[in-house]
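Below, in structure tokens: the form predicted alone, a single chain.
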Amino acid sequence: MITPTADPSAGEPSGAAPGPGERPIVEPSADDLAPGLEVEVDVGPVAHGGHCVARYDGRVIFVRLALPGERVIVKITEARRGSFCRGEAVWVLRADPRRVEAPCGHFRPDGCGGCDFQHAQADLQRELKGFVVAEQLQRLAGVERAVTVEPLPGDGFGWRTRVRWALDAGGRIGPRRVRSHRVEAVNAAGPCLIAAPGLTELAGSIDIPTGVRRAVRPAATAQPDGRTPRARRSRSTAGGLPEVTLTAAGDGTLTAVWAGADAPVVTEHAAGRDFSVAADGFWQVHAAAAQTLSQAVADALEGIELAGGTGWDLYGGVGLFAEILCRAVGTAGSVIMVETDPAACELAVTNLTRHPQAAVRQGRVDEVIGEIDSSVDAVVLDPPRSGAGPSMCAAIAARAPAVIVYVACDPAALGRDTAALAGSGYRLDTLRAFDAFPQTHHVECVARFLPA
């Protein structure tokens, strides 16, 4: 276990000190770092991805389970010759004052990869995420801006209403271990603490179809150099393991959907109304996120005269932000929602029936907007983690909307697309960041861009 101490000069850290053989007697050179070796480092700033940057004799090590300013013993888990290493803090010699004991037994070296910051107080977690968003904006877009991450309701646990876990050859269900396809099994004695109430219990009680059991292959194992063999990842078997989506819906239902099976429709609530959503489909996973983000989008549209105008909701899912656009343009306006997933489009049609000014288009977003022969006044986009990309940003800007509202789940993608929009004549006006994924490095942002 990782055991913090305030100051190594004050005596031995609490807990058992590293014993003989646990660390190399002779410190290796930077070029000789290899998986299994342990070295002592000072931890530098947090980086995008849930780790911090340290240097050992000049060589970069991305360190998990550490905090900026700490001094730790890090165990090397991956080493790329001539490049950076990865590692995990296994002993803390000098701790950040806001380090805490992680409450989850799955949060440990070589443990579950679902959380990144359980060892930090909630306010420190938000500071780290704000630093990352600001750093990515500055580095990728040249935008200097302090970023404050706003908390969502709750204590940071029990918020994840959707999880996609794997089944291994031993019949165990749970998330994968960090940078691995090995399953970290959850059960009543060792629940997932960020999963919504009932999901751990559901994982332990669901029937596993015979065909799913037959699909299980041994999980990929690490090579001597710490790397995992490249595996074809699909929705049904990632790393050879079938996956199941467990959902605690807003209507109170608990469902389990094996990948490839038909998913029931559940009801979620946000923006003052109900939405039909596939149990394994996209919906914000934090119980309060859909409401928070829809309100943030509505706020970003304030001050722009949109009544009777046109709006686009790109990567629209089941129509949450299209709902907000419909209210902004009114019945005299028009809204086009574009989504790739056919099932989500069918549900969006149902969800937007009350708005005759709304139309749903299914297909690739870049192809569909190229077919739309009209101008647009407001664009809301919620792209995947990879972002919209330069071509899409340029295509949107070419229509000269009065406002672009960008919902981003990845700071690096936001930074790249901010730069692309700036190159097409749009400036970042307002930015809000939300802690929609407590205990993890993920953060959700809502950015407003106006013509420069």
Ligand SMILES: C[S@@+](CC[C@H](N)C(=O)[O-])C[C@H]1O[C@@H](n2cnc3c(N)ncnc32)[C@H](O)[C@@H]1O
Given for the second form:
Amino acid sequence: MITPTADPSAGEPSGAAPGPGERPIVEPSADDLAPGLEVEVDVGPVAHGGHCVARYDGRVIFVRLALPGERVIVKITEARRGSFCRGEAVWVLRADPRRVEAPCGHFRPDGCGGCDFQHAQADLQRELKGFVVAEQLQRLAGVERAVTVEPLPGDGFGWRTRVRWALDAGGRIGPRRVRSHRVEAVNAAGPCLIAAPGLTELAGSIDIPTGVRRAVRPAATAQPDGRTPRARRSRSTAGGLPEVTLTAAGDGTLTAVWAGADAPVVTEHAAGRDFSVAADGFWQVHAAAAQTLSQAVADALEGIELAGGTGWDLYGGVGLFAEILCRAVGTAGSVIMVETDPAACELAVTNLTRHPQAAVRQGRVDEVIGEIDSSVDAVVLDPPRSGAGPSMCAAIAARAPAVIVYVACDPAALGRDTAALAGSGYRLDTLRAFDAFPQTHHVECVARFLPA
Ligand SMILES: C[S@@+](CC[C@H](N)C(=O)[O-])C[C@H]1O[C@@H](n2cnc3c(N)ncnc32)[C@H](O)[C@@H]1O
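Would you mind generating the form predicted in complex with the ligand now that we have the form predicted alone?
And the full complex, kicking off with our chain again.
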């Protein structure tokens, strides 16, 4: 039965949900949980993905917008037959003392899917992320490690220098709603607070080419079970909606590039120098991340004798970490950067011109490193969210590098690959974690592996 207690510490309801007194008195069985039903739960630990785990009569509910230890009313948004449910806290009956009122109006039940933790103080957000990294390492690799997440410069807002937003049939542009392809429109009155200054305004003023307008199909809507239908996904029309990449580059330029269109080259700064990057290409999104991570990679290479040696920068983008490896091996050494994106490789060649010891190889890492005969002393890898995978980890370990520096944007992938590297004779040495995505559940790690 939903009988909220009057608790003076109770938080405000998240969004415009009705108060508890107006709620129907129902107590469904765990098997009957279905989208739209609301139940009262004690919230358990945070889990990977930006939600906490609660149990209702034994059935697991992944609850967004809640914090560990809180008691909330959760509205079910998805119920998998015979399995877990998802839901969102719509009323907080017992609040964590470090709960705060989210400053962004888009952060609410069924709202923007971009942020997960705006309702928590910054130090609590970092604790939650540290817990998740430690838990994934323990669960997937059997590594026990307390993880402290380091803040990046800034106040946790306005950090996101790159966003990929969608255009809907009503001409609105914005991020997607949580677990949906629907657009959460942002505008001057309701800006995205994590986007870098100028990006929301840019979204409201860009030209929408006629071809792009024509490409808009009706947004995918949720099914009765709360899930969004599997839409045909492509970079340009995920969920049937055209996408635009908005960039606030380090050189001060603001650009908008519709998917499929030619992108201008912008200049970013990190590691004491400039890098040329396609405005819609990969660059670390937090304004301070490229600097922070390149320094962390340099620190992780410290203490290993690399002068005159060889280095690989795998998943190299436009050469950020190849730059660090070139400095470590010196002109007597050699560095190979591997990257699939031809445009990024072309820019990497330009960015690394000053280092005659650097070579750029375009292609998939699994294919390219199979073609390289030489051994390697240091490997830096920065794979996409899915991680490197067991065969790639084994292939790297087979070359017996003195050090492997793994830059990871997904703690689960890091956990899996830590286990794979352990199986190939490499142990996790140092691990640093960075809050490179404040207000979201995402966290960046730099892990150093040494021969066991
Ligand atoms: C997380 S980004 C890292 C880029 C770069 N290290 C940086 O920090 O700027 C991952 C990069 O890997 C590239 N990539 C993805 N899968 C790849 C693969 N199988 N082989 C080579 N590169 C890949 C992507 O194009 C992207 O540029």
